[in-house]
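As a starting point, one isolated chain is supplied in structure tokens, in the form predicted on its own.
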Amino acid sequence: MSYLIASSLDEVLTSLRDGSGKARVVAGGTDLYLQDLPYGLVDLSCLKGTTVIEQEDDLISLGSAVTHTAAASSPLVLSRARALAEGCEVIGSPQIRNIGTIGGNVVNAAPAADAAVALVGLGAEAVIIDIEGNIRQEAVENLYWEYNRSLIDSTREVMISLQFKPCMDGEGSAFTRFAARRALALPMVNAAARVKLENGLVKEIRLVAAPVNPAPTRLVKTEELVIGKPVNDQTISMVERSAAEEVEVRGSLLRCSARYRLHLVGVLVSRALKTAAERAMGQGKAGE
């Protein structure tokens, strides 16, 4: 087996064809090295701008290597992507936060990843580029083939970057889940939302829960039935019992039954919602 630790973008791609499909890229690798190794790695977590999290015009970027630790405890991310610093807060331990990174989180195809949920959540997309050169941009919920495996294919396609619209006034975002305990421990279910107010009425809304389907799920119809509300108890109470209806899900005897996962979703859908909406409420604390 060969580790490369490559120091251009240019190496990654060269090393990946060079390995005609045995070779494959890895950054943080907390979830990678507990299956099995194909015969190369390609370790992309030095290369420049793979770490940088910044704001350029109007989108937030985010280097595919960018820790959660680093994600976290940024400031651009606390005040404009409230949901995902909240979401990379609980990922696994102080030890996986500072190593593990977002891209694997979408990479690896988990389909309760609490970064992918919040990046999904805030309406992110993701920057890759293929082994020709080629660059496209993809949602990250368009991202995910079945339960654990991604369309990225990483002995071919290298994740650059993470963007999204940063929260602005009058806009919030949140993120929650419920586990057994509080560390260490994968989600029952959990949920992010985000939400742009006008003249204290829904204009914009995303809500998202997991694990629903193989991708952290958009619940598209509970969005249009709060457009053009007012975030109040009653439409607190209508998104609980419509978010439960709008899902199947799968019970788990390691986890938790089918029913208390319906009541979950509902429970922890409506509560982003109202967090979200209260941060978009708040006197110039956008995303807050």
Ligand SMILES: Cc1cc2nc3c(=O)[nH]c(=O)nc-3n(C[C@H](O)[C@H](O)[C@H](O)COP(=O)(O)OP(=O)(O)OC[C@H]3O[C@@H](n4cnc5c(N)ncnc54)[C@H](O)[C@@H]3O)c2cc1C
The other form holds:
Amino acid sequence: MSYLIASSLDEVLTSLRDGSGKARVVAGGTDLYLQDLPYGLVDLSCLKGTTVIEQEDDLISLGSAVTHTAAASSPLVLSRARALAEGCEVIGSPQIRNIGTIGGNVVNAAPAADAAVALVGLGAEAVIIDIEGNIRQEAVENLYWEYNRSLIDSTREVMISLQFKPCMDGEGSAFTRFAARRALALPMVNAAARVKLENGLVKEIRLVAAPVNPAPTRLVKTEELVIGKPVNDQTISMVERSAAEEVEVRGSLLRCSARYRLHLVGVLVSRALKTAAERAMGQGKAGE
Amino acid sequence: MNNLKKQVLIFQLNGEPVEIFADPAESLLTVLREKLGLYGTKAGCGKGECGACTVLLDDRAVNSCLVPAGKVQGRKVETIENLSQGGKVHMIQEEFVEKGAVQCGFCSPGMVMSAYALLKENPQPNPEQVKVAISGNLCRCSGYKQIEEAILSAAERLKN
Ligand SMILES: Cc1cc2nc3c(=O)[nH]c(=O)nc-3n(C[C@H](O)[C@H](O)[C@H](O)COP(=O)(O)OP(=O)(O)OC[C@H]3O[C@@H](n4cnc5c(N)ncnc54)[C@H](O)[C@@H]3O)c2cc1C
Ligand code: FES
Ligand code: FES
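Same protein, different condition: the form predicted on its own was shown, now please give the form predicted together with the ligand.
After this comes the whole thing, all chains and molecules, with the earlier chain placed first.
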């Protein structure tokens, strides 16, 4: 195998082109290294362009190779996209977060990957370039082919960045998860919410839960029920019921039964909404 | 893409430049132990779950079993061997001994490296931050309490 630490995006694209399907992009390697390694690896984790976190106009943009540690501690992410900070800070362990990346989390396509769920909750889009130089932009939830398989072909396509609108006044986001342990445990269920309030009533909302389908899944029926309502105890109970009714889940011998998972979907989605709404109303810490 | 299986890798190891000829797909853990004879870093699960293989890559704790050797090209690696200087062990290690934080000792190099990475970044951590810092390191013997105490008392010594 050959391993190249790329020093520019051009070099990444050229190497993939030369590899003709046998070379693959790697970022942190925490998922890829445990699988069969391809003939060539092109490492993009040292590129300036893929490791920046910035706000341009009204979009926050994070490079695809931003590590979970970097995302979880970024002041911009903490204040304007709290769900992502919360999703990243619970992944694996410090050692995994120090090297694993948000782009890798999405392209690895695990159904309940924590950063990916938070990103879908925030409404993130991925910017992708292929070896011919064509650039496209795609909502994160549309990047899944099947369980554990991304539509991004990492032998010829590179995710450059992830972009979404920051949570401004009257908006808040939150991420919730439940796992057997507080570290090094994949979630039984995770959820994310983003909400915009106007005069105390829900104007816009995104509710996401996983693992429900191959991709983190928006609960559109429940979202519709909440539009125009205040986020009070009654609404929260309604969301808990409706979220669990809206989805079908599978049980897993390793993690939990389908019935328990369904219960968790209701609880975690409604909790995420409650916290997001509190943040939107400025009841959490300043700026959340 | 060339056809060679092995390539020259140059990186900084424990403050010194090293140059090796290795398969970049090999793990940094294997390179450290089998090529460079540094046996302080322990091989446990081999899949990122136990932390026994923890080293610092550019000052951050990582699982060396998950890092392909090719990734360290041009970067800075620090292992447990670098902590004792001039025949004297590091004060984090002294505190581990002092507080009875070492039983069989298999997890200790990894634990100490996680503690070392924490104190490098945050010399005055609170107990919760200490717990998070070692949450990627499993210990089958100690029950963690003494390890947390050892790290907090190392931080206390840093203050003075
Ligand atoms: C012990 C352990 C615990 C873990 N715990 C969790 C957890 O709690 N929650 C969780 O969500 N995940 C967890 N993971 C999974 C993993 O760490 C994350 O998914 C991580 O974010 C993957 O990122 P990476 O940079 O390491 O990906 P890599 O391994 O580098 O890449 C993953 C895949 O994405 C492709 N790829 C990466 N970057 C790009 C790009 N920019 N463009 C195109 N393709 C790309 C690669 O070719 C590969 O197919 C855990 C893993 C381990 C080993
Ligand atoms: S040997 Fe690397 S984490 Fe267990
Ligand atoms: S002292 Fe034995 S594993 Fe920790």
